[in-house]
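Just the one chain here, the form predicted on its own, laid out as C-alpha cells.
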Amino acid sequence: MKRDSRLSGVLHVLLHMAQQPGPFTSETLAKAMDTNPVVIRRIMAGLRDLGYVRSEKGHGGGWRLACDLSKVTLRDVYTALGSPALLAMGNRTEAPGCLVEQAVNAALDQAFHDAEALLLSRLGEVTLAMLGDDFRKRLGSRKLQGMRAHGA
C-alpha cells in the first residue's frame, strides 16, 4: 500500500522556504518534492488560501511564506492539505451480520479513533518553528563534521 507523504513533503518545502530568502518557483519545489509542478501549485494554493504561503506573479516570483512559523503546527499544515487518513488499517466490513466481527470491529474502531486523536494531539503540540530549530541544530552539528544538510 502506498503511503500518503504529502505531509512530509510539504513540511520539508515550507522549511527549506524558511531556511533561504526569496521566492520558490513551483518547478524548484516539485524537485525538492521528487514531484510534478502542478502538484505543488494545487498543494500550494491550499497553504496560500490559509495564509500560510503567498504566490508573486510574473518574472522574479514564486511562493514566499507568509506566516509566522512559531505559530502554525505540524497539525494546521495536516489540515491543510485536507486531513487525509492517518491509519492505513481499517475494518474489514463496516457493517457485518457476524457477531464476532461486530466485536472486532468495535475494538478496532475505539483503538483506531485513539491512535488518531493521540497523532492529531502531537501533531497540534509541534510548529513549524520548533521543526527549524531542530534542523538548525542537526545543520550545526553536520557543519562541524564538514557536511551539508542534504547528505554528505
The other form holds:
There are 2 protein chains.
Amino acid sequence: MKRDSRLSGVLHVLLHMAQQPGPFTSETLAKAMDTNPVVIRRIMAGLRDLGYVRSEKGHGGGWRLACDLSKVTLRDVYTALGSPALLAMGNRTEAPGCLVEQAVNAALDQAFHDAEALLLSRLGEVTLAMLGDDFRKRLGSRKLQGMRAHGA
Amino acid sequence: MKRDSRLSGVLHVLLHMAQQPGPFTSETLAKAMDTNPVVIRRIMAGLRDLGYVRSEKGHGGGWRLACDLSKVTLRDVYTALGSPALLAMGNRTEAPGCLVEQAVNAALDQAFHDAEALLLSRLGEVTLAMLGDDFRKRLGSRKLQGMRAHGA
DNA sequence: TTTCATGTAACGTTATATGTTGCATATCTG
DNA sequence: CAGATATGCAACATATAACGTTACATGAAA
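Please give the corresponding structure for the form predicted together with a further copy of the same chain, as opposed to the form predicted on its own shown earlier.
Up next: the whole complex, starting with the chain shown before.
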C-alpha cells in the first residue's frame, strides 16, 4: 500500500517556516521539500482555512505562520489535512448482511478503532513548538560534532 | 488511500470454512465472497505455506482447514498474508539529512510505532475460534428474531 | 483419457497520492 | 496603467498497489 506522506510533508514545511520570519513563496518551500509549488498550495490550503497560516498574493507575498506553535498539535495539523485514513487496512464491505462478515468486522473494527484512537491521542500530545525544540536540540548537537571534528 | 481488505477477506473465508467440513473449491469460496477464484488462491497461498490450511488438486480437491482454530490468532493470519503495511501514513523520506525532517520523523515514528504495536497486540488477542463463537451467537440471535417475527 | 481442481504468470482495472500545466486573480513596483 | 510576482484552482498526467481476469501448466480422481 502506498503511504500518505502529506502529514510528514506539511510538518516539515511548518518547521522550516518557524525558523525565519518569512514570508515564504510556494516555490521556495517546494524546493526545500523537493516537490512542486502546487503541491505545497494544496496541502497548505487546509491549514489556511483553519487559520494556522496566512497566504498573500502578489509582490512580497507568500506564506506566513499565523498561530501559536505551542497551541497547535500534530493532531490539529492532521485534521487540517482533512483527516485522511490512518489505517492501511479496512473491512471488505460495510453494512454486510452476512453474519460471518459481521463477526469479522466487529473484531477488526475493535482493534482498528483502538489503534486509531491511540495514534490520534499521541499526535495530540505533541505541539509544533515541541518539534521546534527538538530540531534546535539536534542543531546544537551537530554544531558540537562539527567543532570536535575540527579539533576544538 | 485505498484500504487493503485482504485480512478481512481471508478471515471471512476461514470462518465460512469452519462451519462445514469441506473441502471447498476456490470457486465456491469466491462466490461466497463475491470475488474471483484466483484472488482466493492468492490470499490463501500464505496460509497454506504456514500450515493453517491445506489444498488438494483434482477431483474432490479444494481447501481444508488444517489448524486448531483456538490456537491461531488474527495476528497469525495477518503475518501469513506477508505482514502488509498497517498504517496509511508514513514519512516523506527515510534517512533524511535535513534536521527538520529528522525531528518530524522522530515524533511521527514514535506515534506510528505505538499505534502499530497496539493493533498487533489486539489482533494477537483474538483467535479464529473466538470469531466462530461470535458468529454462532449472532446466528442464534437472528433465529430468535425470526421466531418473534412469526409470532412465536 | 477426460474432467476437475490448484499454481502461477501475465495483463487489465481502479483508486489515490503525487506531479505538472495553464490560466485567472490579486498585489506590489515603476 | 503596465508589467512582474504570487496565490487559487481546475484539469490532466503519472506512479503504485489492490483487485480482477485470462490463459495455461500441473496434478489427481473418475
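Numbering follows the first chain given and starts at 1. Take the two forms, superpose them, and find the largest set of C-alpha atoms that agree within 1.5 Å; that set is the rigid core. Owing to the predicted nature of the structure, the values given are computational and were not obtained by experimental measurement.
Trainee: Indicate whether residue 104 shows a C-alpha shift of 2 Å or more between the two forms, with the rigid core used for the fit.
Mentor: For residue 104, whose C-alpha is compared between the two forms after core superposition, the shift is 2 Å or more.
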